[in-house]
Amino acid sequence: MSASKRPSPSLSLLLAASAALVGNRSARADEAAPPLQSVGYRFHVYDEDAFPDRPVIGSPQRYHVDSQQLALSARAGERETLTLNAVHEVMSGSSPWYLVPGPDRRPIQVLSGATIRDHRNAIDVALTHDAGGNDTTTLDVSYSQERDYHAAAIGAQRSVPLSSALTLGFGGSLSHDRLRPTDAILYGRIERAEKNTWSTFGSLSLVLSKYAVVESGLQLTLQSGYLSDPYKLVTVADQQIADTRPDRRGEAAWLVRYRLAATARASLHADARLAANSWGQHSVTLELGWYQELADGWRLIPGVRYYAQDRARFYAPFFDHADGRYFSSDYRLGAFGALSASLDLRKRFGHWELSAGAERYHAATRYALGGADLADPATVSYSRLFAGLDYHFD
């Protein structure tokens, strides 16, 4: 198919949205098409804001991550498509360690004394069978490795048309993670640990008209094993003890997606997600995106996102008494909210497609659900830039 005869982005996205809720990769049975469909490269730069005030210990600089990604899509049969994604990341910076009470009991952050440097390599391979009529089955396997962390996962998902306007999606996944913290004996950390994650989902996608699609789905997730962070401490009374969390965590999440082809050259994406877990946390995510096709093969995609959560039952910046079994001052378990804005620009040159974009993410405890008694200075704000190049063989 020539570039000039490709369907408009609005129509393509609208048709894709009528598939199952969790990202299907559909394949077309076309014997004349080349075996290799597309290959792409992305480079991401992720940079967290430094602390405005110098912490008690350690550098105020936070995580910086350079990431490279290679993506490939190829036909594996008349109705099968094989996709591969490989990622290499280089991470550096200091990590929040624990908090201590300062003047007026305002939390003061203590960071890791040494600058962290690590690498992560990950690969994901998926095989999709397209039976036609939006009936697809996908099998997925992935593996991720860091110096102290290994994770393997397998999953499957199915999309089944119930009628010309209604599609059922369902699936599940299982992952197994192994942890061997560095300097375990020196810092009294656990020497090795494991955890398992089971997840399942179901969804319904309804075509409202030739211009609009709505999807709704439910996802259930259960984690078990070692769920604490071996690199974090928490201040209890006058001592720093190891971060200690329950060994089980269940979560239910409800997601609604709406896609509208507003014009022949533009579409609106609106997503909402509500979640609750057994650690006492609730969260909400609202996201809007606008896909605008411009002249001469240009495409512009601005987006905004709001996220907010309340705190886990066993979270506090610090604890005055050793009451209870679980203690954590990890900011990720605290109450906070975040606003982000992104911009993605793409340009098609025949078979080539160039992309570039940026995201700004700002988090603060004042955006949290129900507010927060004490602001956690470790709450992350970051900037992200990316650029990429794809080659489409169709």
Partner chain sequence: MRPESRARRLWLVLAAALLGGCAATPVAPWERGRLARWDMGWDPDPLQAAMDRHSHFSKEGTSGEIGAAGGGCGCN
Second form
Amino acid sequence: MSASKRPSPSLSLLLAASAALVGNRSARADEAAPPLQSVGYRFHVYDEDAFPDRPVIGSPQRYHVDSQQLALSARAGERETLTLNAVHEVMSGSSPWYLVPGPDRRPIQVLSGATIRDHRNAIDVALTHDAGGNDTTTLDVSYSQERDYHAAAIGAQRSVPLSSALTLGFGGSLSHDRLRPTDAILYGRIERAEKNTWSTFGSLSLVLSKYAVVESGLQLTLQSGYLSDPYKLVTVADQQIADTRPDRRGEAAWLVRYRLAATARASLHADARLAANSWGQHSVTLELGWYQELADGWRLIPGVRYYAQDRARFYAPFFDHADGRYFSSDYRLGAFGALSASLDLRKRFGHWELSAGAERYHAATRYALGGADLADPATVSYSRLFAGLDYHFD
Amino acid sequence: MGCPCALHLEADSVAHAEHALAAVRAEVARLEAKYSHYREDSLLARLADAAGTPVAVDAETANLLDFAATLHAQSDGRFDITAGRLTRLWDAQNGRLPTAEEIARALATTGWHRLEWRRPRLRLAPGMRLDLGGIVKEYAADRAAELCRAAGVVAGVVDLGGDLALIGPHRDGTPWRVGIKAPRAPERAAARIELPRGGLATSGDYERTLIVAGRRYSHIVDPRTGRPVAGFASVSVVADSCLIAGAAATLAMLLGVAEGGAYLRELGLPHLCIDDRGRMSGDLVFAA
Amino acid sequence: MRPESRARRLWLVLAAALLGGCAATPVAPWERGRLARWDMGWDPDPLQAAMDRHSHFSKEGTSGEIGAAGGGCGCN
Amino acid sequence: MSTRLRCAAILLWVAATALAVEPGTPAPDFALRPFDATSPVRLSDYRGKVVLVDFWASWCAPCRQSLPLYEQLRAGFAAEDFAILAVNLDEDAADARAFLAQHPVKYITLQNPQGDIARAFGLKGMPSSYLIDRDGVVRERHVGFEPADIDTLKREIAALIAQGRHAS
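Could you give the coordinates for the form predicted together with its partner chain, as opposed to the form predicted on its own above?
Next comes the full complex, and the chain you just saw is listed first.
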């Protein structure tokens, strides 16, 4: 051995060399970072247009909903994020009851005399595990409660990158809903009922260029149980009977979503959906959004949406003959279409973000897929306003 | 670990403490089985059997080897885990002094330059045997403390034969009072210091010591000469972890009285050195 | 136009758009700055998106989304 | 197969076989301008030191964690033969400057908006870091970043610094 060299003391080297063995907890940022990532609050006002001055039995005032939304997202582990979304809604107004043929066979809407006052509380908790490299798994549990309706759901979804450009998504959910209609005895409604919903989806998303991504997905849903509306009646051969629908419904929806970073400060969102169900309904949805960043943390997001559906096999405003097993005159099963426009304004200052926006949803029978013979007077247009405040901790 | 071990805990319940104790026992037993210098079924023994051929080692062993490499560089070759054959010669269990020929033979299989280490592959020179003394007991103490914290016990001390790893201060936040062993009377404390966290390790000539004809031969052997180091009777160091404390203490022992003291001062770690005449030096002298 | 044929035409347009994606030029990891932007997410504001879906779901006869569906409500 | 699809297939194949800098191969040299100076900095100027080359961008989410931790790394090894060269890949330098104002670092930050150096290294993900030994050979490559990675990096840096001393 050569003559002794002077050793070179370095505590930082000793600490570094031992870091992998005993860790260096104080140096890690994740422990210093607050577990809470963001908190958000939204207030929404949803207001349906009143019936126009047409012959109406009952109050012309339709649904009005005030909703409050509270959401938070927090770190729940080194790779886990927990998000919680709670909703409290207060609903009021009267809802369409049934239709009767008028003198010229145009349907006349009958509204339930009583004004509904109800509220809904819902909570959704989701846990996302991020395995790194865009490989994520999310489990979520939700519960929604109204005076006459309870729904509990669980869901799971996974996103796996297949290559640097292609990502596979898949998942499923299961919902169990219980109904206990009010005034069941008085109106001869079903006293209690249940329905189950199974849903599964698969999707592929593809990076098209430095500026564009596209995603295509298929969702299949199967419902079974009591799928009728306990509060609605239907006129069959001049008699009002309970809304009666099949106890099964299968639905398939194909969705395509496209995002384009159109400029350095703006992006285009284009979503399309085609859906069909076993009740004979088809629908088309097209949605466009423009996300424009302005100076000083302002952002403006205008959007338009087109939706059109045709009618279910067993839908008619009223039925002259009682041939068939199923009858419904719920306008949602009729043929109609809707155009809506929305505008969102956001301002970011520091960790805070203030947002406000509005949507005008205009529905009409003339926009229906394939047209419709008779306009359902219950087809509804609405306006929506919202304001919100978010705080991001990072 | 072939030495008295103790665990001082402050926990919410006996069940809590027992849970932590069980975890510590299992971990210490695991590391003992894996890295024991004496057991013939240890990983070190199996690596010695495979000497000459490359073997892929697990991540923990690889991390220990990388740490040992840094210590080897810092001590300019005096800290050398390849000296397993040499340290065995000078072990108290032998009861006699090794012959010059035995020392020469052991030296021929010693030397970090004779080992090929490219994570995760390790190739020992034929006949070579590793000795992780000065690292592994201290590492075990740190691991045990970490396991206690993971089990929810945040106040306590792990004591593996005088090498201490603090789980955390007393539950009221006050530090633990711990003793530094006197090398010639290990049952007595040479000094007492207050420690809230981190580790304390002592390297001395009083353990595994070969005594022949009234002369003490330390188990800490200089791999360059093949003979035990002379100088300090013991060196105690306080650091962020027991592992760092133990490594620094062993290095100071190897460097000897003059250089060892300077080395510890330059590292800036609190220490107490006691030479073979019982004279104390270092910035923990006030605690004596 | 019959609803089926209109729907079929849309399917074709969307399918062509997707196939066009096969001709995409590979995008290097460091070239994804624009794609990483907040407004390039599928749902940049999930809270808002949940509320939008809720109000559309309650008015319309069909629904569907990419992602696990939540529970129902008395609104539909 | 249509021409268009064939083009796609060829492009994908080219992308898959693009040369990546693997551990054990010499790091491609580069000369890049720092944010706070005009004269370019060369990787080869750091021959003899252990160098961590970190490719990052303001839009890369893990970089919010990695930059502050790399700054701690720099401070911890300030007395050693070690340097960090950070190569920023933002297209717009203003984005990078705003990020650096929020997460200040004392190590050298270089600009490569064209990304040609990232291409030369064959980056597999963002962020990516390359640990280069005193002889200019890439010894470790890390893709992505998690706070726990810093311990691995410390060990690797310490080992490389120790090795260098050995050879000298």
